[in-house]
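Here we start with a single chain on its own, the form predicted alone, put down as structure tokens.
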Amino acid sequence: MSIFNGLDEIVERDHPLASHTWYRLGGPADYFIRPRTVDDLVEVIRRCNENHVRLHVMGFGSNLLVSDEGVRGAVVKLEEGQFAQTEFEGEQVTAWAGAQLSQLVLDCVEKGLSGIEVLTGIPGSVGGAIKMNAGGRFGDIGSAVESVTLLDSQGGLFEKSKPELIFDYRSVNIRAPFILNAKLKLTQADPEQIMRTVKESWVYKKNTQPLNTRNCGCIFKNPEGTSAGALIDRAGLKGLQVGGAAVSDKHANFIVAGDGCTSRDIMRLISAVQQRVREQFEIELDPEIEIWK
């Protein structure tokens, strides 16, 4: 009998996961699972507990790298059902985890609510852009989340909110396994005014990324005090290539998947570029990508 008996509709065996990602790379996930409801996600961690397996928690896959030999364990994906939803209450909103950030940015702009454009063109669900605290030269999302519901790994349904909360550059003191969803805090204001700036960050998003290539957003973490690209960009790492994985010639902190890549040739780029960095700055790149081995 299956560890998941009963739960056939929303569990799949041996699923792959390229196509749940940015880079379309990686391989299956033992158990690929997409609950509908928070009693659904509940019973998923109570069984998964029960039974040994690893819970991994997928998002929109624009910051992640999957192994070419896949998950073992299993994945889960909030997208659907409850987990999808967004309500509007005068300036607060809640956003639920698989709500789609791009989406949610053009909802707020339409009802003239201002906080959260300056996350335009940035990719990915409100769940994973809370936990990575996702932002940019104009702004993080931190700034705008008044309270987070989260689940603990006992499947334990809790709330942290300000001050409580401590968002910093790419990262949340957020332990707990499963966001589901984040009460923001807008502010009223003209919507041509706020779609004005939207217009404004996605031209500078599109002058100067790849967009129009296979990515997974900025690979390495800003070090303290400088640009992880521009060291990258005097190093001289423009264009080095490994396999079908290739630095950007538009933004050295991109890698972008070309034909034939795979995920071991991005992880050997991403070492490459490490060591350059390192010989020449002695600075050590973190990684900003999720990678999953």
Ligand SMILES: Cc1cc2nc3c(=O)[nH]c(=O)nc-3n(C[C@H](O)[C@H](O)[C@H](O)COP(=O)(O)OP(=O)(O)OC[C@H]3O[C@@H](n4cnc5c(N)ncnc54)[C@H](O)[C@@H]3O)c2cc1C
Second form
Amino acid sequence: MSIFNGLDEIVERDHPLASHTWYRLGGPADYFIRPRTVDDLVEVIRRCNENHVRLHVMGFGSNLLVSDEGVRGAVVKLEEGQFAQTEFEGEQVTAWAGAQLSQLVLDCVEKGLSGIEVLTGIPGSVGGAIKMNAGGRFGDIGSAVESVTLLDSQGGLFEKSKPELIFDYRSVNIRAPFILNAKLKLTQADPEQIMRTVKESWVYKKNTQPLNTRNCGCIFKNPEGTSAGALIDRAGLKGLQVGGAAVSDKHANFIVAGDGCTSRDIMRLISAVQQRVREQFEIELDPEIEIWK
Ligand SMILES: Cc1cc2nc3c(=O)[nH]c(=O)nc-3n(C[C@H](O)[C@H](O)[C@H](O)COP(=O)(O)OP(=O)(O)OC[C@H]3O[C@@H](n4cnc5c(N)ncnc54)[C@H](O)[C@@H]3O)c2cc1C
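Can you give me the structure for the form predicted together with the ligand, which would complement the form predicted alone we have just seen?
Starting with the chain above, the whole complex follows.
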């Protein structure tokens, strides 16, 4: 009998993850699980704990590189039912983890609510955005967050609110495995002004990033006081290739996947870039993307 007996509608076995990542790469997960409610998720956690199955959570895979061999254990994706909701109440929105960030930005613009328009052009889910403190030169999601609802590794529900939440550069001090939702505090503003910011952000992205390619956004975090892309560029690595993976000519901190590319190609190219930057500048580049080996 399957360990997920009775949960067949939300559990798939040996499910390929490639179609769930922006790189379109990655092997299968032993179990791929899409709960529709918090109760579903709590039950999944219980069964995994009972059967010593390792749990991983993914958003929309825009910051993830999954190995060609895939992932042992269970991968949970919160994208359906309750997890896709957003609830507006005045200047506050409760956004569930599986809501699409770009749609949330648009909904806020439409309602004349300012605070997250600076996230224009960042793909992914609300859960992924909170975990990564998604943002850029114009601001990040953390500054709009009032509180988050979380599930711990035993399926216990709890909340963490503003004074306890420390958002930093592409990180937040959330150790609980599941972010269920976030309450964002926005402010009423002139929709035309908000729209102008949206347009400026788009133009900036379009001019600086290889948007029509298979990529994962910035590969490396910016080291203190400098830009990873500038270092890679100065090391002459734009266009460097390993198999089907190449350092983008447009933005040196992007690695794009071409025909026949594998996750291994990207991992080897990441190592090659790190090595060349280390040799030339004595600086260690830390990946911003999450790698599931
Ligand atoms: C073209 C492009 C442009 C990008 N531009 C930017 C940018 O300007 N700024 C920026 O910050 N990022 C950028 N990114 C990276 C990426 O979009 C963000 O990091 C995004 O927030 C990741 O969201 P996701 O849902 O895809 O998360 P995933 O990639 O699926 O996961 C990222 C991490 O979040 C964790 N996670 C996801 N959901 C949950 C949850 N519910 N509970 C707990 N943990 C969870 C995962 O385990 C993983 O560790 C870009 C990516 C692309 C492809």
